[in-house]
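Below sits a lone chain in structure tokens, taken as the form predicted alone.
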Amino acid sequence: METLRTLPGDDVRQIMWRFADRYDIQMTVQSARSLARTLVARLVAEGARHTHEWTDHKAQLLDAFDSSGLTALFMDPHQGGFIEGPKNLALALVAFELAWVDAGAATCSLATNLALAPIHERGTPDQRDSYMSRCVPPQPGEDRTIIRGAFALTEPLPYVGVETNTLVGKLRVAEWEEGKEPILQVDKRGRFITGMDFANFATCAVDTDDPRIKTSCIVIVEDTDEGLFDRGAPTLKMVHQLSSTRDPVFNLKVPASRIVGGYTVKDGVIVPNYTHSEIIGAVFHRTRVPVALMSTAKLLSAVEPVIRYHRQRFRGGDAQPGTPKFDLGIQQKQDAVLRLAEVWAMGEAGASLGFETARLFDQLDPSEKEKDRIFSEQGIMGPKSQLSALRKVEKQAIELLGLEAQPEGQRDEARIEALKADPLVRYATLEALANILCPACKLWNTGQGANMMREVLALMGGYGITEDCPGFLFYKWTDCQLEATYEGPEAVQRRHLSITMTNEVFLARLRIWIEEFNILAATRPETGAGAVAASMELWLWTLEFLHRAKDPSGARLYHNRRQNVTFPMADALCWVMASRAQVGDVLELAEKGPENPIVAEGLEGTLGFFADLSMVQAARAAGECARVCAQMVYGFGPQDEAELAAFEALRAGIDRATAGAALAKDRAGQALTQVMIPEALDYPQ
């Protein structure tokens, strides 16, 4: 039987993560893998991450970013960079690329990028052109010099990635004369700042210390502003060394025009156009991306170095070329490829969660500036007013969606026309399933993922781990749980999904899934479709359960502060979330592999091999979701009988579900040990 030949290449990935005609991201992939095997390998090689200062040695990477065009990536052709439009999947491929080799590196690179964020998404248009065209490189015929950013949002402990709403950087009038714009004293301490060794201004958030303005904003500080711009003490972290982290200490005058979004004057009172958490909401939204597939980027670079590590390092002193024991080393063990092949399946999961979300949110981003003009031209302002609005076409949501599922020729084209040229019901079905692969991609790449990657460091012996451990896995592992924090800790994701996850446009795509996958296990048994269908099920069910069911004392059992549910819930989603995105790349590689030359030589191993991947990704999330649910269905009880059976036989359906589960994982196992791997390292050591 055919079986994978070789490591899946950039042929094979791009039809997968959907950047096969993206010329211009296929072009930034090869600037950022190149950079990443050779300087970023070299530093980490030369011992460049033993120390948590910022050092020249680091500082080449700056250079680097700029010579490849990493740095010109996140900003539009006008303002020097070279991609119209969206770029969510393209900086998620670049931090992809970066952390195969060292998520530090790719942490450096996004830096000012995170700076710029709360500028990009809510910044005025001067705003917006002014700093972003003056952080990229020099065109020619330009004297200037590049500037760099950094995001301070967190604050001093006890506040330290707790509580967002709770700032101590304060904001007050400093100067207001009469018909001149008011100067504002800004008085803010960061902590856990990344990229303050070479920052040039930062996107600080404060609250206001002033009855003459009104509310929290987001304002920009330059190093050139009067007053205190100290980039304090380096962090002392163990991990993601080759970024800078500083906690700075800004005490400045700043005009108000550098209130991030501009602000209005109403009554002799500063009215910022948009407060912090407006503004951070907007940001966190799409940066939380990049950093879950960090994580994703460990597990897949793993593969590669443990194969190697398991056939040469267990040879043995006597073992002959053409012996099984020369050839497998320790391959010759099933409990070695086994193992290996789960890795590789949740990594493959992660990574297609991911790059859905990405792409996800290159629809989303033209989307969500249309609603803001329109709900600006209605004077609708501020996230309760907008979301009270958006409530109103959540029902054209729900149709649109209903629409769409049912079979072609038997649609009403013109009604589903007529929905989507409505902008805001267009809106509201993305933004719907946006906050819930946001959070649960960020969520479980980086919190499953670290807990995997312990498993990669497992499949290496004492020396592999202490000594001659292959492909820098020691310090890929100690980076994921850094990655697990940044940018809103577990709780937070687990938080937002609890509150999302409910929500009924969500909830109707839900029930369509779980429609289209029971057909597709029917067709395509193979990729798991039906233990991802069953556990979408159970797990609708169960939701539907906690929302009607009471404990002994007669309290509701799903509510916003009995977190032994939501919580558990959301994690039990997200399970099931990435395993349907690992499906529907399946799907698509089957579909698509057949028209490249390339990929088509060999398709049927390869297709085979991601086929047996998605089964034992899928029984593995069905088995996590069908735990979860249990707990919550007898954890409370007791409960209704006829209520347990009916859940008795949802879960009865999943375990019959995941037949042929653990065939697949036999044959990905076995295929591990036939595959082709190159000669040496992808990178050097």
Given for the second form:
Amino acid sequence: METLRTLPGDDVRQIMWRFADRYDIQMTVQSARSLARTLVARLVAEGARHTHEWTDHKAQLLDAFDSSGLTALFMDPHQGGFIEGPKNLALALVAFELAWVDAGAATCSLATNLALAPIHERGTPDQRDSYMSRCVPPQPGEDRTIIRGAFALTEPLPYVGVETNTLVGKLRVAEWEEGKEPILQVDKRGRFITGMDFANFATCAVDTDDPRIKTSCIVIVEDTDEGLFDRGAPTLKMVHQLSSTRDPVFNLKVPASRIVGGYTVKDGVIVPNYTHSEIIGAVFHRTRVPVALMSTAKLLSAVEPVIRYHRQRFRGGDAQPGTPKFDLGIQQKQDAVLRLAEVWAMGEAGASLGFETARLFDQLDPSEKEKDRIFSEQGIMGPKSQLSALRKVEKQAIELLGLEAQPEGQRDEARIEALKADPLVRYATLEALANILCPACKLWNTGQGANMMREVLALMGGYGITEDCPGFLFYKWTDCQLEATYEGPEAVQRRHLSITMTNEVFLARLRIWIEEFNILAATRPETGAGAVAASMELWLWTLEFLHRAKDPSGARLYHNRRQNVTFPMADALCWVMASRAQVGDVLELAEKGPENPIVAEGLEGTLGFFADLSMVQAARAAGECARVCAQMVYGFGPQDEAELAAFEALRAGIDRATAGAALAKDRAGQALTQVMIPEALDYPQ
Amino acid sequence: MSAGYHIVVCGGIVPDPLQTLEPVKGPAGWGLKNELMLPAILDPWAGHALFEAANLAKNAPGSKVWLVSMGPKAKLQQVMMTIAQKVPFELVVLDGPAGGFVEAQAVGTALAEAIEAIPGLDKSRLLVFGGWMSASRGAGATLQIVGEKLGIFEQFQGVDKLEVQSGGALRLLERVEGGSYQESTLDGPPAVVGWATGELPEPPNNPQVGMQNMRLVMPALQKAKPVKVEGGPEYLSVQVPSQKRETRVVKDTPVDEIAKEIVDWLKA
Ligand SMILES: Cc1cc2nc3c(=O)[nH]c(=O)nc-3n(C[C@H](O)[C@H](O)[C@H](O)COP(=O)(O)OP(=O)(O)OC[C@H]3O[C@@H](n4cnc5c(N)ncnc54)[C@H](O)[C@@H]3O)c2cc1C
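Switching from the form predicted alone: structure of the form predicted together with its partner chain?
Then the entire complex follows, led off by the chain already shown.
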């Protein structure tokens, strides 16, 4: 039987992650990769991670990001960038490539973008162009220095760490002369602020401490402003040491034009156009996706060093070339390859989910701008009134999803066109999905990814926890923990999901997926689509049950404060969403693979292998989902017998849908003993 | 020289040397196992030629650089995602095999024909650059044949340095034995220059440069004509040289001690 011949190359990835026709993105990937596997790898190998301080040694990264074009990636061409339009997928791929070697370096590269993100998402056109173009490296003949930024949301609270929802940083009016622009006093202490060693500006979240300022906001401070711009003490961190982190102190005077997104003056009061939380919502919505993929990159990067190590183990003594002992080493033992297949399967699922989310944001970006334009024309300002205006188009969004799901030729194309032409409907449809996929990949890829990285180290035995472990696997494992924490720890993502996963537009889409995947289960059973369909069905049934059911004291089960219900359900959904995305990528490879001569060669084996991984992962996800749902239905009981019977029937269905998964894992494990790997790891240790 | 040079760089692609390369015989003759699926890179010697060409062109206004490459179209496209980011050039594509099993004569002929056909190429200003060897087979003959076919008999191989002198003459340093160089001076183009490693480092990838180049690279790839190479030798058997590694991994050895050990070994 044909099996996987080589590790999947770029051609395969470009198809699966949908950038085969984007040369700009392919080049960016190559750029990031060569930097990762030269300078970044060298820094780690030379021990640059052994200090908390930002050193000249580490600072080489900044020049390298500049000269390789990565610094300019976030910008539009008129600001000095080179990609027109949304760049979420491009940024996600860069984070993935850099984190393949070291996620701290990836974070370092993205930190200025994070600082710019509030300006990019909600800044005035002036703020946007001015800061973005100053953050681009000077072109030949230009006489200026590049500026870099830091994003300061979190801050120290007395006696505790930080709590992302509470702001102590303050904004006051310092001077306000009649007819002139007000001058503001910014007072902010940051905690764990990335890029602070070399930042020239910071975007700071501050609350109002002055009756003449209406709300909280984000304000830009610069190192040349009047007052104190103290970079503070370095964070004594044990992870991501290739990025700089400090606890800065700002006490500065800035003009009111530094309020991100601008302000209006009403009855003598400065009214910021956006509160800090509105801006942060938009920022994290996007920047969480690359973070999710950093953890994923590590799982996939582990495959090759583990295979190499396993094959070379036990070579000592009398092993002769050509004997299984020599060629396979510990790969002769099934457990070694089966566990690695699980690691790979989860890595694939994370990549599928993360890159799907990045692509979704590339679609969402223009539609969000369009929505904002329409709302501002209609005078619908502020998050609350926008939300209620959007609620009105939800019905149409659901109608659109329903129509699109009907077979071509039988559906009302005119109505579809009409609904699609409505930017608000389009926005509502995309946003409902983004509101699931973004927290899901941030939570699942990083959290479960960190757990799985532990398995990777276990596969290397004692070697895994030594300093010379190939591929820096130990660092990669510990780094995952930060990715699971920053930009909102896991609890924050679960809370986000517990609210958005009951959105009717999303639930309508989920029902359509269930139908689609049931059809797929009949036509492409080898992908695990049946297990995914059964999981979605069980999850949805359980969610509906939790809304009807009560505990013995008569209290409702699905409730904001009942995190013993909402949080596990959020976790279960993540597993299923990741598997769903993975099946999608396998189908894409099956469809587009034959068109590419390189991929077509050996496609049968590649496709079979990816389908096996997809099946393995779908079975695992089904198990997690069924376990959580069972805990919900039985754990808060006793419940009505009829409810229990209905649940048991569905649960039995989920188990059955995993038929053949163990065989798929056997095949995947066997493939790992055959696949050709390079002679040497392509970066130094 | 005010009009600048027309520099044509001949550069093939080769499988990434970090990969496992195993010769196998297929229906179309000898090749490497899973050849199409292995990642490819620009031949390292050709890479040096390209970077030197770009540098020379940058310093001589009016110059232009072409990269002529024969290889499977789909693979070339992949390699261009990196190469096109490094320096500005115009690509000329020959869609043909790149496995290292084709006779130098056939490759040289195809390349020479492609160079002849470049529109607007001024032969009086022509410098044909390439690697003096290649990582796929290192016949060391291809570039020479290209030159002969084009009627360029001023040829230099194993070049590490090319300097333009005040009168426009070219000073070249060719590698000879024992780390020494043979120095030659040439009035000016045309000439064939087979590069050793040159002097310039590999420029970093910059997608901005790449975006400029890709406007010409993509159409060139699309209209690439397939090249049929026929004849050539029949191989009875093919083998990669068996690896002989005697590696000791010893950590934290002082540099002096390592140096002493190497000297002792050389003397022994
Ligand atoms: C190296 C590094 C770099 C960083 N860079 C930046 C930066 O550039 N800019 C910036 O602003 N910040 C930055 N941060 C801060 C980072 O984003 C915060 O650490 C993060 O938001 C988590 O805050 P916390 O550590 O206080 O955890 P908390 O929010 O206190 O959470 C801790 C735990 O409390 C529980 N919990 C919290 N909230 C809830 C809830 N609502 N419901 C239920 N349980 C809950 C959960 O168990 C959670 O895991 C960085 C941090 C590090 C370590």
